[in-house]
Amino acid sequence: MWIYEKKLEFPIKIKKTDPALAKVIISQFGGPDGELAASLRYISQRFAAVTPESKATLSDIGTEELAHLEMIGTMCRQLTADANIDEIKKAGFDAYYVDHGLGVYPASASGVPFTAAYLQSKGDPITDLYEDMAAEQKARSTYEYLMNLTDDPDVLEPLRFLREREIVHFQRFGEALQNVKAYMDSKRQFVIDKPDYMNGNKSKCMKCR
C-alpha cells in the first residue's frame, strides 16, 4: 500500500515555454531509460528478491521512481501548457500533439510508445540487481544529456536532482547485490559432522543444524 503526498519530491516551476524541450525530456518518462520503466522493472523484480533487505530496496526505489515520473510529467506539462501552434510546429512538437494535444504520454523522444519491452525481471536475483545498476546508469546518462541541451535553470535544477537520484540508486542497488551474494554464498557453505565422513556420513546445511 502506499500513501500518496500531495507535494513534488522537488520544486518545478518552469516559467519559460519550451515545447521542443518538453518533447525531449518526455523520454525520462515513457522511453527506454525512462522512470515509468525504472519503477515497473524494480516493483516487479521485488517478487523474486531473497533477502529483506533486497526486497526493501527495490520497494523504496520503486515507489520513489513513481515520484520522479510525476516529476518529468509535471515538467512537460509546464513547458508546454501555454504553448501557441505555431510555437509547437516551429519545436517539430506538430506530431505529438495531434496524437496527444499538450497531455502528457509515454512515450520516448523519437516517439516511440511506451512498451513493457524496456524493462526486465528474470526472476534471478542476481541478474535482476545487475540490470538495475546498469538501468541506472543509463538513466543517468539520459539525464546528463538533457542538461546539455537546455540552460534554463528553472529546468536544469530539477534535471541535476533526478541525475544525482540516479547515483544513489545505483549505489543501493551495489549494496543489495552484496548483500544477495552473501546470502547466496551462505546456503552453499557445508560444514562435516564426524572426522569420518570419507566412510559414508554426509554434510549437513550450516542453517540446517
The other form holds:
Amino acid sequence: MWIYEKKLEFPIKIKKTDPALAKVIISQFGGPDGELAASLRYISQRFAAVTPESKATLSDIGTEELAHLEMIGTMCRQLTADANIDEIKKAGFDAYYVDHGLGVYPASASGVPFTAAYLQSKGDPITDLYEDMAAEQKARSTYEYLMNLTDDPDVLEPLRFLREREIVHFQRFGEALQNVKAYMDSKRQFVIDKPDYMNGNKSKCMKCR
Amino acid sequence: MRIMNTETNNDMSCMPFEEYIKVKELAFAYVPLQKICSYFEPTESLVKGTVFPSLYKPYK
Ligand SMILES: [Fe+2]
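Could you give the coordinates for the form predicted together with the partner chain, as opposed to the form predicted alone above?
Every chain and every other molecule in the complex is listed next, the one we just looked at coming first.
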C-alpha cells in the first residue's frame, strides 16, 4: 500500500525554458538507468527478498525512486512548457514533439521507449542486490553527465540532490547485502529447512508472495 | 539555494563505519556497515540529500 504526498521530495522551480536539456533529462524518467527502471526493479525484486530488513530496503528505496520520477517529470515539463515552435526546432526537440507534444513520455535521451528489459528480478536475493548496487552507480554516473551538460542552477540543484540520493542508496543496498549474506550463512539454515523459494524450487513455491 | 554547513561533530575520533571487517571468503563484495557519528541540521539535510556527513559526497 502507498501513501501519496502532494509535494515534491525536492522543490523544482526552473525559470529558463530549455527543450534541449529536457531532451536529455528525460533519460532519467524512462531511460536505461532512469528512475522508473529503478523503482520497478526494487518493487519487483522485493517479493523474492528473504529478510525483513532487505525487503524494507527494497520497498523504501523503490518508493523513493517514484518520488524521483516525479521530480524528473516536473523538470522536463518546466523546461518545455513555455517553448515556442522556433525554440523546439532549434533545440532539436521537434522529433520528440511530433510523437509526444509537450507531454512527458518515458523514453531514453535517444528516444527509445521505456522497456522492462532495463531491469532484472532474478529471484536470487544476493544477485538482485548486486544489480541494485550497480544500478545506483549507473544512475549516479548519469546524473554527473547531466550536470556536465548544464550550468542553470535551477536544474543543477535538483540534479545534485538526486545524485546524492544514489550514493545513500548504494550504501543501504550494501548493508542489505551483508544482512542477507548473514541470513544465508546463519546456522539456522542447517537446523530448519530453507523455504522452497530459496532452493529455486518453483513448483512447490507456496510462500512466493 | 545556499548550502550551509552545520555538521554537529562532537567526536573527531568517531569512525562512521565498522572498523573491523572479518573477511570470510573470496568472491563476495563487502560494503562496511554505517555507524552514526554526527548529523547535519534537518533543513540542511533536506537540501543536501542526506542527514549523514559521512555519506555526503558532492560531485563538484
Ligand atoms: Fe536510487
